[in-house]
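The chain below stands alone and is given in C-alpha cells; this is the form predicted alone.
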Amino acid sequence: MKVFHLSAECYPVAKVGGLADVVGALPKYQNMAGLQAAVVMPYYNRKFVQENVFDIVFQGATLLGTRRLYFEILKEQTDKLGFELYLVKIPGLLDREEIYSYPDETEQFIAFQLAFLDWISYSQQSPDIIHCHDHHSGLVPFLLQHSKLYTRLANITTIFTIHNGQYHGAFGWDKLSYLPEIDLTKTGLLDWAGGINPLATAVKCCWRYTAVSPTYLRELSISSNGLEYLFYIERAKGSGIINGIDTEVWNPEKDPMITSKFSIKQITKGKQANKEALCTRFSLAPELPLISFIGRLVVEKGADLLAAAMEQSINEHPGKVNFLILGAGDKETEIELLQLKAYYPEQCNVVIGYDEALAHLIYAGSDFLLMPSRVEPCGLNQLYALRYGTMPLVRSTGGLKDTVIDFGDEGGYGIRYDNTSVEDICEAVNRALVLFDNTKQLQALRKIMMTLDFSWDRSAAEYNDLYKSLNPII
C-alpha cells in the first residue's frame, strides 16, 4: 500500500508545532510496518534543505488562475528520515524560509496542492492513499472528485487528519479562479459561512477524517471556530487516533541532548543529575520541586494565565517551588513572564524562544510539566514528559484527558484539573508540592510513567487498520 502524506510541516525539515512531529514520525513507523509511506511538503529554504542532497525527479507547470507557475519536485537522496521525502518548489512562492504568515499564504498552499496533483497525474505516481494533514492540503479531496483535470485520480482514497480545528485556511470566492476547471454544481462542497473553507471542504469530501484524540473528535462538534454543526452531521466519518511519539528520538537511555542518560532502573539518580544541570544553568535551587512549561505562549495553551498563577504559587510557597518557562508567542505574555523573572530570580526563570536541546533537558530534569491548555487536540509534550518520568499537570481537555490519568484515580500517574483558571492551576501546583514531599509515592509513579506505551507503533497500527478498511483488496 503506497501512501503520500501531504503536510505544510515535517520535523526536522520545517517545524512550528506538533503537526511537524506527527508527520516526521508516522510515515517512518508505517514503513516499518510494511507500508510504502512518503511525505510531500512545500520547499523551504531552511537548514535541513541546505545541508542535504536532493534530486529533481519531476519538472512541470501548473496554473494558478492566469499565472503559469513552474515547479520542481525534489526528492531527498538517502531517505534518511525513514521515508521518502518530496519537496514542491515553486520559484518566488514555495522557496522561502518561513512556513506561515506571508500575505499570499492562500496562493502558496493552493499552488502546493495543484503542483502535487499535476505531478502524480502526469508522472503516473498514483498512490493508493493520499493522507492530507490540516487545511493546507484540504482542497485535494475535492479536486480529485470534482475537477476534470484529475479524473484519472478520482478513485484514490483520501484521509484527512485534523491537528487543529481552529484554523481553517478560509478565503473569499474572488479566489475561486485559482482552482482548475471544476464542476460548478459542486461548489457547495467548498462553501462554509459564505467563503471557501478548505478544512470544511476536506471533511465533506474525504473518505474518512480523523482527529488526533478521541476526546478532541467529540470536542470538534462543540468548539471548532464555526464548524461545530459540520462535525456534528459528519460525525459518522470521523475517528479519533491518539498521536504517538518517536521513541527513538525521545529516549532517556540514549538521548544525546540530556546531561545524564538514564533508564527506569536509574530514574532517581538520572533525573537528579539532569535537574542539577538544569538548575545550575538557570540559577535555581535543585533541592526544590521544579515545575516547567514548554510551548507557544498563546491563549490556546493557557499561557496568558502563567504569570499570575506562578506569582500566586510563589507567594503561597515562598522558597519552596521553582518555575522554568521555555516558549515564545504573545508579546504581552512574554513581557509579563520576563517581569516575573526579574521579581523572583531565585524561583523563576524564563527563556523566550525555542531550543530543541534545552527542551529535552527540561523534560529530563523537571519534576512536573504544566499544561494549562484551553485547547489541546492531542498534545505531545505530556507524552514526552511521561517518557522521562516527569509528571504532567494538565487541564482535562482533548488529548490531555485521553493520555493523563489523575494519580488519585485507579491506575493514575498525573495531575488533572477541570478549569482554565489561575485558581485551578494553583491547586494543581499545591497537589504537586505535597506529592513531591512523598518521595516514595513519587518514585513509584515515575516508574509507572516510564512504562507507558505511547509509541507510534500503536498509533501507526490504528492508521493502517483504517487504511485497510477502506482498501480491503490491497
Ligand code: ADP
Given for the second form:
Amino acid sequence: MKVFHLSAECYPVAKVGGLADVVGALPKYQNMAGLQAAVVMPYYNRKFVQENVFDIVFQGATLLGTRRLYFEILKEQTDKLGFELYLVKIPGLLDREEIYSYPDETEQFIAFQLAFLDWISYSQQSPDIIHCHDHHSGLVPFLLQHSKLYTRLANITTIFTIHNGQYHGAFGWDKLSYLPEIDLTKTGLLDWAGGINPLATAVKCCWRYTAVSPTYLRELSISSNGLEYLFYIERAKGSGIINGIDTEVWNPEKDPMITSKFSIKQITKGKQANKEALCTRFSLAPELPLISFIGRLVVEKGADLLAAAMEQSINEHPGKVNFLILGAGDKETEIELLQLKAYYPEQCNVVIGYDEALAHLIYAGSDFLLMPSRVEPCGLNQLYALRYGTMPLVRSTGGLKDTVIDFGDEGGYGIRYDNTSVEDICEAVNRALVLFDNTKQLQALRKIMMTLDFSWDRSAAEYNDLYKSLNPII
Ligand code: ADP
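The form predicted together with adenosine-5'-diphosphate is what I want next, because the block you gave corresponds to the form predicted alone; please supply it.
Below is the entire complex, every chain and molecule, led by the chain shown above.
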C-alpha cells in the first residue's frame, strides 16, 4: 500500500511542535509494518536541507491565479529517515527559512498542494492513500474530487488528521481564483462562515478524519474555533488515534542529548546525574524538587497562568521548590516569566527560545513536568516525560486525559487536575511536593512510568487498520 503523508512539518527537517514529531515517526513505523509510506512537505532553507543531498525528481509549473510558479520536487537521496522524503521547492515562495508566519502563508500552502497534485498527476503516480495533516494540506481531498485537472486521481482514498483544530488556514473568497478550475456547484464544500476554510473543507471531503486522541475528537464538537457544528454533523467519519512516540529518538538509554544515559535499573542514579547537570547550568539547587515546563508559550498551553502559579507556589513553599521553563511564544508571557526569574533567581529559571537538546535534558533531569493546557489534542511532552521517569502534572483535557492516570487512582502514575486556574495548578504542585518527600513511592511510580508503552507500533497499527478498512483489496 503506497501512502503519501502531506505535512507542513516533519522532524528533523523542520519542527515547530508535535505535528513534526508525528510525521517524522509514523511513516517509519508504517514502513516497518510493510507499507510504502513517504512524506511530502514544503522546502525550507534549514539545517537538514543544507546538510543532506537531494535529487531533483520532477520539475514542473503550476498556476496560482495568474501567477505561473515553477517548482521542483526534491527527494532525499538515502531515505535516511526510514521513509522517502520529498520537498516541494518553489523559488520565492517555498524556499524560505521559517515554517509559518509569512504574510503570504495562504499562497504558500495552496501552491504546495497544487505542486504536489500536479507532480503525481503528470508523473502518472497512483498512491493508494493520501494522508493530509492539518489545514496546510486540507484542500487536497476537495481538489482530487472536484477539479477537472485531477480527474484521474479522484478515487484515491484520503485521510485527514487533525493535530490542532484551532487553526483553520481560512481565507477570503477573493482568493478562489488561486484554485484550478473546479466544479462551481461544489463551492459550498469550501465554505465555512463566509470564507474558504481548508480545515472545514478537509473534514467535509476526506474519506475519513482522525483526531490525535479520542477525548480530543469529542472535544472538537464542543470547542474548535467555530467548527463545532461541523464536527458534530460529520462525527460518523471521525475516529481518535493517540500519537505514539519515536522510541529510537526518545530513549534514555541511548539519548546523546542528555548528560547521563540510564535504563530503568539505574533510574535513581541516572535521573540524579541529569538533574545535577541541569541545576548546575541553571543555578538551581539539585536537592529540591524540580518542576519544569516545555512548550509554546501560548494561551492554548495555559502558559499565561505559569508566572502567577509559580509565584504563588514559591511563596507557599519558600526554598522548597524549583521551576524551570523552556519555551517561546506570546511576548507578554515571555516578559512575565523573565520578570519572575529576575525576582526569584534561586527558585526559578526561564529560557526563552527553542532548544531541542535542552528539551531532552529537561525531560531526563526534572522530577515533574507541568502541562496546564487549556487545549491539548494529544500532547507528546507527557509521553516523553514518562519515558524518562518524570511525572507529568497535567490538566485533564484532550490527550492528557487519555494518557495520564492520576497516581491516586488504580494503576496511576501521574497527577491530574480539572480546572484551568492558578489555584488548581498550585494544588497539583502541593501534591507533587508531598510525593517528592515520599521517596519510596516516587521511585516505585517512576518505574511504572518507564515501563509504559506509548511506542508507535500500536498507533501505526491503528492507522493501518483504518487504511485497510477503506481499501480492503490491497
Ligand atoms: P504542540 O501543540 O506544540 O504541537 P506537542 O506536545 O504535541 O505540542 O509537541 C510539542 C513538541 O515540541 C515536543 O517535542 C516538545 O518537546 C517540543 N517543544 C516545544 N517547545 C519547545 C522548545 N521551546 N524547545 C524545544 N522543544 C520544544
